[in-house]
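Presented below, as structure tokens, is a lone chain in the form predicted on its own.
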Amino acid sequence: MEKKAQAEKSGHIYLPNHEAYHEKRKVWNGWIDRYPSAIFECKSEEDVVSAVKYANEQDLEISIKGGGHHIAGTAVCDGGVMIDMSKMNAVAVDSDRLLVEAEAGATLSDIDEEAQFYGLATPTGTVSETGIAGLALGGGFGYLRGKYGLTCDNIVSVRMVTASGELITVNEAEYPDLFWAIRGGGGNFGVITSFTFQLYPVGPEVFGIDVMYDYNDATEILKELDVYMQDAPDDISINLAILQLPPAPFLPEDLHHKRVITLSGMYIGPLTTEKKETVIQPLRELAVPLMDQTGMVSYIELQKKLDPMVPDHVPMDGTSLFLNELNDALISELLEQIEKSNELPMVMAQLWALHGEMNRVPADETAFAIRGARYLLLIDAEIPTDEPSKCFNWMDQFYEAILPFSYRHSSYLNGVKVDPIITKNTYGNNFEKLKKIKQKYDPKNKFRHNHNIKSE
């Protein structure tokens, strides 16, 4: 394997009285503001040990930042120990094995970029500069979900400093308790330093879905979306986003303001005439299209599409569900919810069709237990800061609205609000059995910043 080297190896310890405290301690959501004890930026797992050990002496609570873009900014604690893993991020293919190992601190480009000079790719996640921890951590949907499964799904073996200091390789040999566990449970279990994930050929081109649709025809949009998915093949996954365009400079003047749908995914199958018109081209009818640039597309660049919705440290807020089926009654709750939110600066409401191979894994394969949805919802929006109430009136109302639309009451973890009642209905009847494993691995419930299984 080749790794990207790294010139230090040893970290640095950030307390509040540090000139870079406070640019250290900022996560992706610029609404989050909190104020660790210290923060251990590390550059090796021996880092990791001593930041944990440090925190058992101290009795300090710890919180354990990747990329640290989870909306409820789960990196970053009030008063306890802050484990800063972005310093590590190196990355090494095994071509041969069709295997690569990632550093926590990699982010899903530092991935793809390492396995395209092979050929390769791992299933990651839809915007490029997201931490593979979390997102592999709590699932992890992209755009090779439908043919390859969830990114969890794809975890072989990780490196693992446990609650009380110890260092571990863990995988379907050893520790396979913690191995069920890590695969959708979070990071309720230790601090993983490294990821080894399989790769499979994708690419360096694949046929990228991108099509522009009027909010007019959403009714419409979305009823032909539901039935094209009953019967769509594994090589294709499409995510549908409604949102209102800004003022770009890259945009037609008639398109500022204007509310749309986009429609954007990928096909890595074989590319047939009879493909193209049985497979693609319905996806660019669903109505009058305002833009279309479907066609091939580097792999890489498809991958990093997205980055520009979702920019730096402006405050957010966000939800998500999982739903059975996109029926009448949704569809009008769904839109009507949407249009009571023109008073917010920014809100992007996302349905990301669920199918193919990560629906075939049993629900009790992986913690992970959300096998049988057929939608994946996800709302961001910006708080306003001289109003922050309309947006989380808003989004709870939103929420309230389509919980009974959704499957179990269940949403992404990766993507919600941390609340006790939402952690259990969406781990289901595997609950229980991670509550165990909690108890076993860190019965002080030292992780506790994230969306928490508490052993008693």
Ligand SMILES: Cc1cc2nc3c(=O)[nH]c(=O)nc-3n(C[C@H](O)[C@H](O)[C@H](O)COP(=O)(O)OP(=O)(O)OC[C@H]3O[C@@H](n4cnc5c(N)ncnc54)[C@H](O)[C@@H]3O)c2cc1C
Contents of the next structure:
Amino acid sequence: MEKKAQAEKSGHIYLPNHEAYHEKRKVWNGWIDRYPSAIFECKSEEDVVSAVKYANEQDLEISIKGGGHHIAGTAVCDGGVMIDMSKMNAVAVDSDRLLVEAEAGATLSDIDEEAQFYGLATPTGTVSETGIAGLALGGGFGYLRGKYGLTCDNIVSVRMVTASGELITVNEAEYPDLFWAIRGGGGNFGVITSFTFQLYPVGPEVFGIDVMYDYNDATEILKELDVYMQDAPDDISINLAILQLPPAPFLPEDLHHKRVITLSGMYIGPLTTEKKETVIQPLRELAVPLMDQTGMVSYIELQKKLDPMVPDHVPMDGTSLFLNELNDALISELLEQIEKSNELPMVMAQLWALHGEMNRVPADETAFAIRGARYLLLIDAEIPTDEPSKCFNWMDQFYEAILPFSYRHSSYLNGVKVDPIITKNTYGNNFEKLKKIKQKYDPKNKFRHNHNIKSE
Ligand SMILES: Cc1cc2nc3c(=O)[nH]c(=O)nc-3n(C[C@H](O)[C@H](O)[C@H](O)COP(=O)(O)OP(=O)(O)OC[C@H]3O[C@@H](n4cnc5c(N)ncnc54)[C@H](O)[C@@H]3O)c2cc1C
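Take the protein just shown as the form predicted on its own and give its structure as the form predicted together with the named molecule.
Time for the whole complex; same chain goes first.
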């Protein structure tokens, strides 16, 4: 594989007295304020090995930063070594073998753009600035999940630095137990330096679903969406969001501060007249739309469409739950809880419909165990810095109110705070096997700044 040239191969170490230290310890969530004792900004696998060995020699904990987007800010730790992979972001496509190799600091857009050069794509997420590493290791839900599964389902191989500082290749043939564990087990097992993913022909144009409805029609829309999803084809994946619109100049004034429902998605199958009628049109008629920009769009453009909605370094709180179904009781509870958030500066509730290939993978085939839920609920709220408890209290009571409707009390670990009960519930029957693999490869729990699988 031809690799993008890397100008420098040797990274930098930032100590607390360095002028760039405070910039380098920042992560996406502006609420996170942690102080590592050293930040290793790696530019090569050798740098990563050195960072792990240094942490071992100094008996320091390790946190790993890919794109720094985890809501809990697990990429940065207090007092330990922060291994920052963001400068290792080269991507190389092997179009004959339909494989892409991406260094672990790549963002989704680094991969999308290189792969689309060949008319190819691998399932990633829906905001292009997100890091591939955390997303892939914890699941990875994008608009190709119905057709081609989660990002973790498409990992073919990784290169990894273990807790003892050894550089290894992990795939179906080499270290198969680790290969099982990293597909959903997060950053518990080592520092991934690069991933190889499966590619598929996608685009360059796809059919983008982009409809905005009035929140007043929420009940009807959610019920209709649930009926639609019962027979939705794999070619379509749909995300719904409930949010209050900002007073942005690109929006008509009558929509400023209005609570709306947006439906976004992607259809990648052949678009016959019949498919337009049966697969696309129902999504445009869940109620009377306020806006509808559904139509052909480049894959890259659709993958970047939500980027402006999620600025960096805003203080955020968030939680998530997988759901069994969208029944009447849940819909009414969900809307009641959302309406209680009126005093918060910004709240977004997202419901991602889960179906198709991602749910056909047996729950014990990878560490990622959630293969039977029908929806993923994600809640994000901006924390008002003058009264943060208002946000935390609302989030906690929201979570408790929806918990009885959840799929086995499980959450998307990439979108929830660190909590050992949530971790255990989410791994379900895979948890004991994960613990054994953790004991084998990281007995001292060096990699603990994550949804931690404790070996003991
Ligand atoms: C704006 C936004 C949009 C999002 N959209 C989506 C989406 O559409 N679909 C989706 O599935 N998720 C989405 N997410 C959630 C996303 O999956 C997580 O935030 C994920 O952690 C991002 O990966 P990262 O590398 O940026 O995270 P980081 O915060 O850098 O890392 C999170 C954790 O991953 C592990 N990790 C990171 N790099 C490595 C490595 N090289 N080796 C070993 N472990 C590592 C570590 O444990 C680290 O603590 C979104 C998040 C945000 C903030």
